[in-house]
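Shown here is one chain on its own, the form predicted alone, set out as structure tokens.
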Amino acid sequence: MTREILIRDLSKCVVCDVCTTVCKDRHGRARMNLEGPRFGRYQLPNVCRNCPDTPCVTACRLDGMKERGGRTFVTDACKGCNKCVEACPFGVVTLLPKEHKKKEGFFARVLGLARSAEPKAIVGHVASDASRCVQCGVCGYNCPQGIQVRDYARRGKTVNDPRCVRCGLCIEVCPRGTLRWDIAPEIPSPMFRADKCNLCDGYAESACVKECPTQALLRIPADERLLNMNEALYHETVGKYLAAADDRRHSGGVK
């Protein structure tokens, strides 16, 4: 599937807010917003523009952003670890608080029905095993909120630093097994999960664009096409992956 982006046409919009007020209304929150830099007649709203070099997923260690099909989105094993929000050139990640209500379409009820049940809502914190802990610094290196973790498992301390999402990224990477969670087997359940623009997958169509009454607001193909609309516009959204994709072969990175 090829990749896609919004385009608003400046030369149409009236700015009438639809496109955010029915975001808002299908998803909880308003997902994009009408700023972001502007190509002649064109713009590139503040949304998710599915980097074909997908920072967000290559930061996340937990399976939590994925890509599929030219699109990026939000799975449900976002434990809201923020390494997502800070890998995002374009700053439209947002972490939201897991009671966060998500509205959805009628395939996305129906995968999620398939899926298995809620996690339980535990509270649990990071444990440690001393005598495993050689001091690297990976966990906090990874953490999120920056809490030093080894300083707990050096002394084989729980980590209750209140600033603990309880996303378990430590204990993901830690290369020693040192941490765990102190209440087994149950997962605790995370208290954010991240959110972002995925194109209304679930949907039949992205609500932005069909509910626009000027047709202002487009979902096009980013590929060589958008020459023709504006030779910056192509650069910004297709070129400089392109290019820097060169350089990477050029210099060895990619074979």
The other form holds:
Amino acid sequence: MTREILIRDLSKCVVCDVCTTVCKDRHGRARMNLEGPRFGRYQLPNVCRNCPDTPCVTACRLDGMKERGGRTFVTDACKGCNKCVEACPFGVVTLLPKEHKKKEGFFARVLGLARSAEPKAIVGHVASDASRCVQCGVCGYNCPQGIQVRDYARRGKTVNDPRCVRCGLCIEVCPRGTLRWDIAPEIPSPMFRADKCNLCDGYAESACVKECPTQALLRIPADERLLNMNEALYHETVGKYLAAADDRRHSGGVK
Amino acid sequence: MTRHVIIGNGAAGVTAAEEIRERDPRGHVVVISGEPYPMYSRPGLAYVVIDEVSDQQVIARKPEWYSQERITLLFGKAASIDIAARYVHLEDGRAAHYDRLLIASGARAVPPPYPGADLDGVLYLDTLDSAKQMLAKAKTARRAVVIGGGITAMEMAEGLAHHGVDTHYFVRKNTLWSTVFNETESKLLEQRIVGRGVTIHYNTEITEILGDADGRVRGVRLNNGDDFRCDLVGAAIGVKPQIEFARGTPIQVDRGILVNDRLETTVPDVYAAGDCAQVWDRWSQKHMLDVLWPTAIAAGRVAGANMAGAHQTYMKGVPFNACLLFGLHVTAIGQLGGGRGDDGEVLQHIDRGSSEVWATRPQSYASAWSQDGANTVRLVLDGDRLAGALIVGRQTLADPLRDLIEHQTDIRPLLPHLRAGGAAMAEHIQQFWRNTIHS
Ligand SMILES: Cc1cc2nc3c(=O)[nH]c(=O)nc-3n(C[C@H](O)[C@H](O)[C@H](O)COP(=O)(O)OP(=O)(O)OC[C@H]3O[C@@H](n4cnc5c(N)ncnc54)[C@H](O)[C@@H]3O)c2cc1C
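Switch from the form predicted alone to the form predicted in complex with the partner chain and give that structure.
What follows is the entire complex, opening with the chain shown before.
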């Protein structure tokens, strides 16, 4: 499948905001807004562009962000560690509290499913084995909250910093197996989860595209078709990556 | 007020300083640092060169920590010790008077023993400055040769390859890390190394590093007479205790500073700990070098306590190292019987992150082996006890085996399962561990 992006046809859009409203309806939060750079008749809304070099996927060390069929999306493995948020060049990935539920549809409400009790979150802490710690600081370097985990680890202490969001990234990145959850084997539920547009993965159509009354929002493949529509827009979303790839080829691989 | 002076701002020195401060709140504690940084993590340098951590973050104690603990950090190099007058003289002319002295000056990489070792482009990985230099050189280099049989050499190769340098790893024997690994273990690591774009050349030795007119590395000459072009040579062929300032004093020195089980040297009130100390080893009944972080921490703690008036004995523990090489987890514990250096000759230098104990073999030696895909466990037995273990890949057994080895647990019930080997062995070991130590 080719990579697709969302663009707005300014000659058709009447700025009725239906797109962002239906997006919020479906996902509990509007994952897009209508700011963003303009290219003649078209505009790139502020929304995931599915960059070909997928910086968000590269940044994730927990399999929480994946690329499939030209799309990147947040998976269930996301622990809300913030790395994708930091990595996104367009600022369109956000962390949401884990309790944040997408808005329940009509049937769920009628059937009362929306009220079903949430399983109680298990609160765990990061525990450490001082005899394995070499104080390299890789843990704290990756901590989204800037906690110096090694100061706990070198004393074999449990990280009980109130800022800890229980993402578990320090455990994952420690090269020495120093860190673990103190209540293993149950892993505590993290407090945050990343959220971004995934072109309504799992739905037949993207809500914003489908509901737009003037067909101003388009979901188009980022290939020659886009190039024919608008060269500058094409360059912004694909061209520069291709140019970079060309550069690499011409410089002969290894430096 | 007792004046405690510590030569060395590494794992052993800083741990000792902390321990002294705890036991002697009013004493003076002076730490002399030969490098212009607060204490940093030396093993962490391996992660600096693969961008897993920054050169700032690898610094483990802030300057504020020293002031909070009322530890004076003195930047300078110790040049000599005046035992009679109890002074440490620094290279810059300053001097520090001590009542109790700890030598914790660590070890430094030894230069290659052939011509060209002083050329620009010969790199080491043993100080923060050397790591920074490696990063700077990697930016413009095209091709690097790495030599050395142990962990640090492989970490250098990983770092250079990570930065896009065409990296060639020269190994003298036909396996990797030959003092510790067997053939299968070597192959598993080889796959990882090759997968990261490093070319391995087995049975290859260098006889000379070649330079250009400007004194820069331009290649190496091999033992078969061929020349091999490169602009960097990463050398990690071993380390040597850094104890020149102690030579010529009454402090008795062998390869390292000789200490008894209280970490006292042959001179009263002078102690030694960490990489620079040669410590009595109950396993081999010899004075041995351990170039290991946990050892330095443990010894630093005992030395510090004794300097502050305690009477602790240092029990040289079972050497343990859990490292990550090219993404592969490897844990080495205790005696592994890998053999002594090349062809039985005595190891000339000990490698970073290594222990001489690993290369030794227990009295009544037998071994057990289990392999499950890319995960292996090798056990070395000494009668009814476990003497050592090497775990590659999945690390579930690392903690149980360390416990069983450290506690010298009688493993007779386990022996039939060890002899059978195979994947079931792991399950039995864990079961046994839970029932004995962990219950
Ligand atoms: C790349 C790398 C990877 C490693 N990996 C591992 C590993 O995986 N596992 C492991 O267990 N160990 C590992 N090690 C080894 C470990 O770092 C050392 O065993 C440990 O740091 C020893 O601590 P130390 O305090 O004895 O000496 P050091 O940490 O070397 O500290 C010595 C201190 O003395 C100072 N000094 C030296 N001479 C003088 C002088 N004349 N005057 C004043 N100050 C002086 C130095 O500046 C330094 O501050 C690794 C080392 C390196 C370099």
